Amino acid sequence: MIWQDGILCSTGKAIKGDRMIGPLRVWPPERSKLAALYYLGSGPEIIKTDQILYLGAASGTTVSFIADYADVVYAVEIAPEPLAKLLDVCNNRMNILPIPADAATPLVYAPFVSTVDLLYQDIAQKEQVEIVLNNLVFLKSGGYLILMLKTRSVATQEDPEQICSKAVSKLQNAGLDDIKVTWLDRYHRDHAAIVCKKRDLKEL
């Protein structure tokens, strides 16, 4: 990752609203949960050969920064308004492949997605964990999963720590290891970033 005097940046073409440091785009933690994770915790390094599946791409802000680092980003979004903004972002980044689909139905886009190095999800729905597990088939062995868990979307009355603990258990039962939880409250209220790794069958 590119840090300039303690500020996370990328090297891609600027889009509307970007702050720049010379030729570098500032990747602000207030606008991106993934950037917040890099500031507060330890997200996996994204490298130029990485292929990434992004579920819940929204208007493409975080997608655009990831695309500055990665080879290909498959960006899944179903809501019409953010999808339109995402398509604008794609006009300037040919390595983003927009997929207008519901992440809860991965069979719809399975023919268009390769096996990926990183599976990233930011979807504020009650069944967040189930959705990401249904997409686990796309993640290669040894690849990373990042789940941005919005606890209030799962249950408003339940303790966020308990909601997160249940999510971690489900991920462990699905074959994910090295699970680390980073709470993003400093930048994004009620969000926990869960980073884990798909068990590498070669190591068994």
Second form
Amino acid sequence: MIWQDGILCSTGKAIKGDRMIGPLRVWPPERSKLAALYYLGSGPEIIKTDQILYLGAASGTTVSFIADYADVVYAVEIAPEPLAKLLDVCNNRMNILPIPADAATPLVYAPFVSTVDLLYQDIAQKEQVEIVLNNLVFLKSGGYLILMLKTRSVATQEDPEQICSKAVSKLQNAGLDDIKVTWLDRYHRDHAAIVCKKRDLKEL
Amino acid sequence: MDSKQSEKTDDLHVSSFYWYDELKIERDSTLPIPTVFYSRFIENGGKLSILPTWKEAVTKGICKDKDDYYFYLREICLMWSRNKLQKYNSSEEVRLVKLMLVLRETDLMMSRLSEQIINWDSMRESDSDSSVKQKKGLDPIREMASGTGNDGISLLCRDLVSMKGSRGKLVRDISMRCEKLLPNCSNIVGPLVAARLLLEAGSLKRLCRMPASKIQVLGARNALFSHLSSGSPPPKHGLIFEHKRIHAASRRIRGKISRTLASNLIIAFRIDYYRGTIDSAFLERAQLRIEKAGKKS
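The form predicted together with the partner chain is what I need now, so please give it after the form predicted alone.
Whole complex next, starting from this chain.
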């Protein structure tokens, strides 16, 4: 990760509306939950050889920053209007592969996605956790999963802490280790970032 | 979840078609790989498989190296996305919904603006004067627009009047589109109400899967939720109130009529979605039922 005077930045071509520090793009924590996670100090580093599967790419803000760091980003997005914006972002970046499919049906896009080092999911849906579990097949063993849990989408009435602990236990049952929960309250209300690691089968 | 997960994994590993499979013969064809692949992909009904690696594609001789692999894959993904977007953008239903959004915004803007202008106008004149005007039913906006004033407010009034004309044209456009897309429904409640129902539901598919009782109160969100949470009387009708049989009826039988109307309307929506042609036999029966509703036989 590139830090410039305490501000998270990335290299790469600027997109309209970006704030710049010299040649670097500023990755604002208010706009991107992943940046917020790095500001709060517990995100796994993205390195140049990483392949990333991004579920819920939306209009491609976070995707563009990730693509600056990583090797290849598979960006899955189903809604047409954000997809159009995502395609604009893709024009400048050769390493983003837009996949217009529903993240809940991984079989549809399975032929296109190879085993990835990092699985990132930011879908504000009630079945968020189930969707990410269905996509775990793409994650290599020992790879990281980042789940941005929007507790208000899971249930409006329940206590966010409870929803989060339920999600964590589901992830544990699915064979994920090293689960770390970070609340992003400073930047995004009622959002929890859950970072965990897929068990390395060779080690067992 | 765990057992389900492993089942799925096995399922995925059984099939072994990658996006670059079956392309061996076509490598030297004049068409670029993505086009060839894309047509194959469509032919197969979009069914392919999982977890390919670029190394396999290179050993099979499809691609020269890793960059080549990702270049082709990216082209395919872009093609897939553009195709999807094109389908979405050319859908009549989506266009109708977007037009309805424009209409809604226009109405909101016009009513807010005219309210403020009337507010300003009544401040300028004495109180008695403005109340006389309101009793006569004069439209202050129209009056100000027809005056010779050259100040900002008069100009705005003229804009508002011309905007009313544009709005009328927009409504006619919407009606025409809606009559084509929802012929049966437009026949029962009128094209504009049908379009409003479509906008409220989001899409025709979702609308068709609704129960009739939901159509009945569609557009009465606040009343419905205050009923559910605090037990106030339930809403009898939402957007379908615009139908003349309902708003002309006496209060006592409005609920009965809107129930009948909604149940016929949902059938009409389903005919429109799944068949798409006008069904005059059904319409006759539906009209009869709606006419009869609330009357003692």
